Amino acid sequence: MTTAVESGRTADVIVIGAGAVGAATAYFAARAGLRVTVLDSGPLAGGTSSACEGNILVSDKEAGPELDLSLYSQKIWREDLAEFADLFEFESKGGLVVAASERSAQSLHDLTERQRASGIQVTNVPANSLTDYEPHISKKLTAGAFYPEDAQVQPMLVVAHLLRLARELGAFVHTRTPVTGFIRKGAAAIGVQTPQGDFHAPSIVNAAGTWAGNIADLAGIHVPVLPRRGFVLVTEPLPVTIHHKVYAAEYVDNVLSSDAGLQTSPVVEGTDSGTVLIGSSRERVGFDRTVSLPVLAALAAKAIDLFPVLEDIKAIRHYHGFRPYCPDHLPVIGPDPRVPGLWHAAGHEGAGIGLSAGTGKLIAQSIIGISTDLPLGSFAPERFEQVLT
């Protein structure tokens, strides 16, 4: 007979969400000696982590708290998790950001100056040197910037292996187990309700990705995590054609935009299998999963503008999903003073894979009560309530 402890129904930490952020949180909490239970309403990596490119970027971050978290996460990927790099297909390929006009070139130059002052490694690349990085890139571009720290992983492998490692440290993982409510003791959350029964823990982490706002609603609080839809095209396998992650400078503006309407900018990169991934699009349409052929056509056209060699290459499939978006473009990380016992680790939008490592370690540090390596004040979950009042 399986006891409550053996099935993980009584734990030190419950992590709601089995995506990259939840998996990293579970791993670092288990590594810290905590008994961990992970719950997810669907399969492993069933949300954003299975519908993205696996980016670990510093190039698309403005100076500020998110860049600080990005640099910290880079350190965790390259040090704490370095021994598992091959399992994740971690590739430090570098990123090349390019500009197609003099105005974009000036904006890119200004961005690199701010980033360099914050500790990012970046090399400004004149137009006549872009082919040294990417031989097939368009000759019409005016400037670029190379970021050697940009990297990529296979996100579903990240989730699978981090949760396997957490289980080896004693964690339990329950899929197809949606959280339907919180168990309270006064104001504090001390457990969660599911159709499969109750789970108890003094610390509960909301790492539910795009659905983190719904979990917060169950706890009676407001955390405005919203879905932002994006599409990715996948080409037929090619010989090595594109060597880095390459994207237009406008991508940074799109990431930072709060516009609900459709925005597209070319993002192109090769994979070990030979396929080329083509993005990116952003639009706030709720959880509408309708396939938009005009968006896919726009992505293809912009990729060809960037790499004319792709014009006669076939796209063999596409995938799409939802980024967990916060209105101020900062994730929600840390304890929620409105509900003692509840932490949040969500709202990373398109940077969740890259920021998952740092987020998971910071949450684990916060739960065990030690000083976090980075201050969490800028990511405080109650900050939106303060704005509203």
Second form
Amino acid sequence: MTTAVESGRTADVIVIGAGAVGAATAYFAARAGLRVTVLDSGPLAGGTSSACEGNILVSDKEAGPELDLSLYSQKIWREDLAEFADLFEFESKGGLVVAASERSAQSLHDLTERQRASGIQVTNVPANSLTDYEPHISKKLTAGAFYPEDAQVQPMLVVAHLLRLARELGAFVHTRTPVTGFIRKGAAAIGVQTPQGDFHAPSIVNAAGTWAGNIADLAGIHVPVLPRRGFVLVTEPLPVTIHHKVYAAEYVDNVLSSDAGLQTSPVVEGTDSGTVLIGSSRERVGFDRTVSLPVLAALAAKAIDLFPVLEDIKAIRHYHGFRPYCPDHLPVIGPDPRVPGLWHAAGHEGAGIGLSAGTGKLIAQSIIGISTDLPLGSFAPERFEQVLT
Amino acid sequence: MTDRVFDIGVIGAGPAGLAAATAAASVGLSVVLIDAGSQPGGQYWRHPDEQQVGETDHAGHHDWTTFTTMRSALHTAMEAGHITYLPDTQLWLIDPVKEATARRTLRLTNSYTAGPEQHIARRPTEVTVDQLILCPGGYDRQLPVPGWDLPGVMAAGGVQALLKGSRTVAGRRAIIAGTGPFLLPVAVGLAEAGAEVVSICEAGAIRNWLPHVAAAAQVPSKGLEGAQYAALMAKHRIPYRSRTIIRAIHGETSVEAVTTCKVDSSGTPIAGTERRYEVDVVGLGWGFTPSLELPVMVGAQTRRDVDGSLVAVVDDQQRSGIPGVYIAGEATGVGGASMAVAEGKLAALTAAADSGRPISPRDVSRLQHKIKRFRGFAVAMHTAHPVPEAWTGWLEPETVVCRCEEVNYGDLCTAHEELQADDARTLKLVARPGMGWCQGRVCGYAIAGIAASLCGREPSEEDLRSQGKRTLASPVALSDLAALNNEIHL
Ligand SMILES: Cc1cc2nc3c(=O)[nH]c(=O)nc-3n(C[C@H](O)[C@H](O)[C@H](O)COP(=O)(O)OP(=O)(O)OC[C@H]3O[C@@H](n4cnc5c(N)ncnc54)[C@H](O)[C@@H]3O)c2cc1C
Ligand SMILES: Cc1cc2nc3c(=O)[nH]c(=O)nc-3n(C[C@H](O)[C@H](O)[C@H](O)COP(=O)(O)OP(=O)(O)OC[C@H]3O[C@@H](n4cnc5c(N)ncnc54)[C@H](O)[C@@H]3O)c2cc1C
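We have the form predicted on its own; now please give the form predicted in complex with its partner chain.
Entire complex below, previous chain first.
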């Protein structure tokens, strides 16, 4: 007979969601000595964390709370998680941002100035030196900037290994166990309901990614996390052709944009397995899963503009995911004062893999009640409430 | 030509597709028939390129007159302008249905058969259709076994395709193993072409047939085939061993020998029954599995069939449940060429009726009756020749399972034990089987079986579907994709 504690029915922390953010949260909480139970409605990494690209970027950020979190996360990946780097194919390959016109060369230049001032490492690359970085890159570009800190991981392996490490520290991971409601004691949340029975813990973390808003609804509160669709094209495996993550300067504008319409900007990178991933598109179409040929066509065209050698290369498949975003493009991270016992760790939009490590560690600190390495004020879950009143 | 609209698009010119296209044309519908092959006939009526060898004898082909009759009907309909036939053409994407017109646009490119001289200008890159009949057929179902990645090991269907398509014998001393009646024509075909066939190894027990004789008897031509093969096997002295499998394939750079052994009814090897044969060709035949990327792409429902493969769900008139989409042939369940022909015809009649054409209800019920009989035979055959339930026990940790990505069985066990991968999709995500060039066409069925056996359960529809989903029906050049950028509007 297993007791409630042995199967994780009673824990110190329940993490809802086995994506990158949930996995990192579970790992850091377990490492801090807490008894952790992870619940996911699907298999592990069944959400957006298996429908993305796995870049850990600083190059697309500007001064502000997200950059602070990015730089902090960089540190966690490179220090706290350094010993596991090979397990999830962490590679500090560097990012190359390129401009295609004089005008965008100028704005890239200005961007790098500001980023340097905020602590990002960046080297400006004149047009005629771009081939030193990428031998096959288009000859028509006007300027570039190289970001040595940009890195890459295999996100599914991040999730699988962080959860394994958490389990080795005593955590339980229950897949195919959807959370359907909260167990309350007054205002506080003290457990969750699932079709597989109840789970109890004084601290519950909502790490349900794009579906975090639904979990908030179950707790009777409002946390606006919405889907922003993105497509990725995958090529046949190639000998190493593309060495860094390479993208056009316009990508940064798209990342920061609030426009609901379709935006595509080329983001091209090789992977360990030889395939080249071609992103990226952003559009707000709810959870529409139908293929969009205009998006695929634009991605292919723009990738060929950057790397003419890709012209005859074949795409073997495409996939899409739904980035979890909040209206102000900042994640929600921290305790929810409206429901004592409930934390949120969601809404990382197009950066949730990179930001997962830092987020997980901060949430663990917050739960055990020590002061967090970064202030969480800008990420406060109740901030949207205040906007309304 | 790019904006031609057809009443019906038929995908695949095998038995099902040829029947569907010609039947649809005969009731007055305009048809575009798209096929990746160079000549009509599909897998079953695969034959040497007639432009090169001229009309030849058709040894090894059954129902050849069924084929030539349909081929004449195809040519007549083409001349009359009722069928536009596009060989050497691969359909790589079906657009989502257009709301305003309820039509679908099909995206086309050169298939692997198209030579360099067949430049894209000769063929449209897209056609638009009101209704769609999917007849994509199937391919060999493969199970890994130690050494199966050596040159000289082929799927039984591949051996047959070489024989039928180019009259080539793959080697001099062959062994054929797997399960099902299909092993017989392959072995006999090799022997007739001059190879020595040292044995046929059938994993099942022949007496499994007895309970199903009744079902088989309803399709007389099938019984006849069996008798013919028995005579030919006797003539070529091909030993037939039941409850026998190939346990391992040996060789340095190509096949040199195999070890066979006896198995019990679950497929578990019986110690001490090993035998070694020196051979240079191995044909492994575990039946066929349907190509489901097109049905899945349009959103059709799927299920796990009696033979364990993923198949598309259709009603008793070949409707897929998705308005305007019909499915016929192997994709609805592996059942042989005659059933595929009947289903193709029925799909065309149903599509015609659904678009307001008068059709004969008697034809419909006659076809339904035929299909029912064939299906009975197919179910009996699948039941008598299951993939042995214990087959994953034949694998060694170092046995390659996914050849594209070089993933071995041990990698999958680790992914399950350490990383909690408890379904086929998660195995694929963390260990990469099925992620390479063939996108799981070769290993998908095996991965689903391995995932299930690691978890101690039956493979589920979900396991299979995660391997059968392909967001592009075939690889497509980035330049082809990019070219659409100028043509389409948001
Ligand atoms: C095309 C694309 C490219 C991207 N590229 C990058 C990139 O390069 N770098 C980067 O950092 N980020 C990238 N992202 C963003 C990144 O993928 C996400 O930010 C990140 O995966 C979010 O992780 P998560 O753990 O919050 O959510 P998810 O991975 O979605 O996990 C949430 C989990 O919650 C579960 N869940 C939902 N409801 C319930 C319930 N009721 N009960 C239990 N469980 C539930 C889900 O099943 C899911 O497994 C990309 C996204 C897209 C779409
Ligand atoms: C190698 C092999 C040998 C066989 N030998 C025998 C035998 O001896 N006896 C027997 O009874 N049965 C045999 N079978 C089974 C028999 O061939 C099938 O029952 C029959 O061919 C099914 O007809 P079909 O029309 O459904 O499919 P198929 O004959 O497979 O035809 C499907 C056609 O669709 C085309 N196609 C698929 N997808 C696309 C796409 N996206 N774009 C363009 N074209 C596409 C394919 O190229 C193919 O030409 C064999 C099967 C195989 C695979």
